[in-house]
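Consider the single chain below, provided in structure tokens and representing the form predicted on its own.
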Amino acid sequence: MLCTNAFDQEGFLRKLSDWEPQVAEQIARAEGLELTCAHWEILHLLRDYYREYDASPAMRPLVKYCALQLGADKGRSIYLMSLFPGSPAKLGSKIAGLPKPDNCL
């Protein structure tokens, strides 16, 4: 469990080093989800695309990244819409310990 000041004004950690499994169901629950394994591929996915691009994704890179590591029926914005509502990409980077992706509000 990681204090207040280990996140800035909109919930994002800010340090990468603080993630770990347990800060991302503290954030999760923050934000009225439960983890599933689908949401934890799409995490784990999200933190290969930071390691790989050295940039949280926005919507279509995400939708685009997520067709061609998993498969086109995961690689949809409906299928990550259900898992991480209102902006998969935001909600998805700030779960996953990521920076807001740029063009996000």
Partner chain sequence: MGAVDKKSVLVVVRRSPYGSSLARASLDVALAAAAFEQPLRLLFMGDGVLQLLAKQESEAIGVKNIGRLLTSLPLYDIERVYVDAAAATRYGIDLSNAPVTTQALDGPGIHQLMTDCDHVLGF
Contents of the next structure:
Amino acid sequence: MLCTNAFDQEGFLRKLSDWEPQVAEQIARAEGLELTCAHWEILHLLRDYYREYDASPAMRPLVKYCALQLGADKGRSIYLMSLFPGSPAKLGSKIAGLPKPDNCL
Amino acid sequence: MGAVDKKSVLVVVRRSPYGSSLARASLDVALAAAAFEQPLRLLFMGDGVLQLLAKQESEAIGVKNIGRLLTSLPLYDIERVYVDAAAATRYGIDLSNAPVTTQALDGPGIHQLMTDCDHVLGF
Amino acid sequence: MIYSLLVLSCPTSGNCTQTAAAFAQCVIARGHSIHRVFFLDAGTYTGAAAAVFPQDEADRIKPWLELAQQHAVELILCISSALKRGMLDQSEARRYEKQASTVHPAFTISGLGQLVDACANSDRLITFGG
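Can you swap the form predicted on its own for the form predicted in complex with its partner chain?
Everything in the complex follows now, all chains and molecules, and the chain you saw is the first one.
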């Protein structure tokens, strides 16, 4: 369990190197989410995206990336929103320990 | 943004990838336009063709890797970018190894591309 | 005609921002309208609330304040450019736990979506500086 100082005011990790799966669970709990296998599939995908493109995804490329990696059923914004309500790219990035997406996108 | 008229935008990139913050800023503009489904084209000219070098490594200077960002362009439905052929030759850039599919243009081709777009944003 | 401006250069770097402000004044004087002025990259320094200029030099920020006050011109600073340069309004200063806000209230911090919107809703988009 990380102390509250480890997170900024929006709940993003201050130091990305602090992330590990238990931290993801902690962040998710703080967001009122319980992580299932379906969540983890997307969280791993988000981390893959970040490793591959050196950027946190915006919604549109995330949906397309999901479609390419996981198929058309999961590559839909409605599916992602069912797992990460509100802003899946932003909420998913937070739980996956990625940098906050630039507000610009 | 609700339903808006679409105006086509050409983003002209003339900065080397790691020498100026404008290099990244120009790509962020392109990605934003694409994310909002505005018709968008990218043209690399002058020093900007250096952004198309393969195997960029930027970790040591603590900035985001532009080469890797460029490989994500197809996820924004930008399947290819335009390149000033003369600049690519001058800098010895092997376009077949570029992070994104390219189409090299000569002078008249560049002129036509600029004429075809509603707005040209030069960085 | 509807114009938008994109300003890329720092106000103290050359003449670009002065030219941009003068251009905006001319656009309005000729009966056209300015949809938005978007400041990106080093252009975001234009929003500095505490910039001080010597008495015998031009105040680089004042022409923009006049455009905002007299003609309700919308002045937008790109958020990611602004944050890196220490340009924070009150809400961002609170969010990032910084001691003070540094942006003049005539300027608004927002995202690149505003620039994209400016492209879609303007007849002409003119870039200054870079």
